[in-house]
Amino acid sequence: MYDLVIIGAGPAGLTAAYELRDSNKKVLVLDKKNQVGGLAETKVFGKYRYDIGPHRFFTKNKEVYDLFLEILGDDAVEVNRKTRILFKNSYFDYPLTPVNALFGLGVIESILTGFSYIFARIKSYLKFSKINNFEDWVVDKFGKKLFNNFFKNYTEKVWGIDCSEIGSDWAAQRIKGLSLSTAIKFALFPNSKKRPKTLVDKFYYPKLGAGMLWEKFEDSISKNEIEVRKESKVSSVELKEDVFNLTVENSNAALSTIKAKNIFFSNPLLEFINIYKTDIPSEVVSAANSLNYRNHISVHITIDKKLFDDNWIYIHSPDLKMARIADFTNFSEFMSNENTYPLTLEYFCFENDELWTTDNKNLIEFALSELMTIFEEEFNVVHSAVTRNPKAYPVIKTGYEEHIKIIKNWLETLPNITAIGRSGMFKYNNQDHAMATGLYAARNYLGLGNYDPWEVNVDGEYHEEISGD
């Protein structure tokens, strides 16, 4: 009998455990996956590795970060911060200088940006805008011309969905003070008497990937006498008797019982929801069945040539598939063989798409020739692998709150299960805020403090930023 299972081995499960690991509690994590990570694994095939999207590590919480640095010690590099925007065949920098905007927009673009951005201002003054969704939220606060240049694309790429399905507070979390509109705004209006917000300079990474720090998490873990068993799939949970009861697969299809006192889970919510047996109220599965998730594809490639020197690229040209590539020598000498450059090209689907369906080799082919589109330039492949997460980002479509609340309230009657992480609370957060919903979910256990997981990062604020002057 376990005091406590932790269903997932990604950041907010590991940290969870962490924080565990001198509480004589008998603790558990199970990951349905070969390694730890979630969706900061690092991939390693032979030789070369590559992290599944880029990872750029940065938080306001100074718990959260001393913890980061505390578990690198000497592993953690220093990393010099660059990222541009693709849009029309021409690279914005991220964020804009007034330079860049000038040339990069074109005069006429930059003053028909303007003139729609005064108009938008107006009309949210005199109160005739309507703010319903995030297409709503960003006009009014930018114009219509700077929706339709840099967020309509890109953002329908990333969620499937138009952008008057998106919710209005998805755009105030990653737009307010610090974007892309932000920066744009301001190279429009230079002579603004609010500067915005700038993003940090640097930024410290594992030196052999973001899965470094949590495969760290799982060594300290299990010196603290806390197994973390991997290739281990819950398939059910079942409560009888004030016990769960916990039905594992293992990589052989073998299956066994887990008993538990207790549960955290980071695994997706509407996975948990589905696989847990025991009676669940008829208005909860019709919030979880209005709900859903966005796949990842992440297709890796090893090249003989540098492209680019960018931690990564975010591909806003509409006649690309492609969302995000990076390239991890950018981050660390570490993560490649000499002469050669580990990139990863992102793409974002639902699980019926032909894109998720598609084998790898049409999908390698496929990236390769959508990555020959942006470059123009001859390289040779060394090595190519596909990687598909299910279920990563839970999609903010219009009205999704009321569905959470519903969900949220039903567990909040279920006293010996917790929620934490991205996945399980379908909380769009960062890599920090999902380490910090496990420490706290960890306290609350532990009787150390009275701590709502569920408002972390309710500030809105895209943590990755340093005040202007």
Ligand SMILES: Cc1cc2nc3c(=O)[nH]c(=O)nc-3n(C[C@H](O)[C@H](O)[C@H](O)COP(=O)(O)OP(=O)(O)OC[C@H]3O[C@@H](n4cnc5c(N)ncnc54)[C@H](O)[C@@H]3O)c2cc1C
Contents of the next structure:
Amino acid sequence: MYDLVIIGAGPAGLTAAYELRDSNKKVLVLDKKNQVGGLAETKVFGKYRYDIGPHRFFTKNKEVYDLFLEILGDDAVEVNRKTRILFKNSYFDYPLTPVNALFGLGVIESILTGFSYIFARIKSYLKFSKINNFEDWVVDKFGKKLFNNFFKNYTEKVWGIDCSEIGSDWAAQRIKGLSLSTAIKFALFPNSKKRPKTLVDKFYYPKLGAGMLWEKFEDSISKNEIEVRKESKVSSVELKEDVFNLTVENSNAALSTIKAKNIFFSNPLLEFINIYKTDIPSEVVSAANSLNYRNHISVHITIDKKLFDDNWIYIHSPDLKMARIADFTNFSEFMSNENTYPLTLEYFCFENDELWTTDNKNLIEFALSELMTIFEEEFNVVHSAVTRNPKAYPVIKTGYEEHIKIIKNWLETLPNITAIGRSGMFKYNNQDHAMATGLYAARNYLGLGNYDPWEVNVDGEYHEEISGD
Ligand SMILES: Cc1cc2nc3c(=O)[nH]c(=O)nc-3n(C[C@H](O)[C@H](O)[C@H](O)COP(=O)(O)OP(=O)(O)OC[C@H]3O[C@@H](n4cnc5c(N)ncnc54)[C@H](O)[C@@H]3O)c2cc1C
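Now show me the form predicted in complex with the ligand; what you just gave was the form predicted alone.
Up next: the whole complex, starting with the chain shown before.
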């Protein structure tokens, strides 16, 4: 019998296990995959390495930051961030700067963008704007033109729903506003005030890929006699006489039962509710069934030519399905040991979309055709592969918070079950947030405090989209 079973060896689960390493508790971490790191894993195909998408580690939580550096030691490399947006065959700075956004689209479009912006600000000042959703919020702050050019396409590629179906709170937490006075100042004196250099301009990266951090966590946890059991999918959880019985399926589909007194879960919330076989109130089931996740496809292609020096490029162009492209040699030279360049091209879709069921060969051909449309250059492909990441993004459709509240209230009645991480809490959490939830859950479990993991990442404070100062 285990004191605690942690479902998922991603950042949340491994950080929780790490915090429990000296606790004398009998802890087991289970993951269905054959590798740790969850969505932050690094895929290794022989000598080719790729992250499933660009992973920049950044946090304002000092404790989490110290932990990151403690585990990585000399394996952390410092990266100067360069990211741009591709739109209408032109590149724009990311985070967007006012000068670039207002004036980068040619004279006529820039004038129209300027007018649309001034119109929106006056409307807002006179309190004529109604703000019900993400689109309303962005149009109110930046004008319809900027919204159409720099927010709509990419946001809809990622989330798969119309911007009018995304809550305005989500925008307010993540997008920095741009005051009319700042915009005018930039227009008249474009070089008067540069975006201040912050931690966002530089970040640390594990030299062999984002997943290296999690492999090192695994080593450290295992040395402390906490087992991380891979290829172990939890397919049901049942509570019998105060003991959880977990049915676990290995890679040969053989089933075994594991008993535990407590559970932390970081697998998708909807999935956990589906596999939890003990009485669940019907309103919780229907709240869970209202949640939707977005799937993510990574097409990995290594080529023999450097196409760009950005860490990644956002593809806003609506005629391309691709959402982002990253070259991992622009993160760390150790990501390639020859003159080859490992790229990940990212696509988002729902489970029933054609893209999700397209076979790997056709996906790679399609991604390559989009790559050639963007760069129009000759290169040779030396390796390619596909990774499919189901339920990678919790869809933040208007009203989802109400469903989460119902589920959260129910979870609070179950003191021996704790939701942690990104998919587990249905939150748009990054690695550092996922780590903090694992850390706090572990401390609560040990009686070392009264933390609220749900309070992590409530302000989304560093998700910049446009920078006004
Ligand atoms: C494309 C993309 C780009 C990102 N970029 C960044 C970035 O730049 N910076 C950043 O900090 N974060 C980034 N993130 C977010 C980051 O990857 C996540 O925040 C982090 O991985 C969440 O950790 P987690 O442990 O909560 O969940 P996950 O990483 O999802 O791990 C959950 C684990 O649970 C396992 N699991 C699921 N079901 C079961 C089951 N039934 N039984 C056993 N195991 C199961 C899974 O295999 C997985 O390993 C990005 C995410 C994506 C998808």
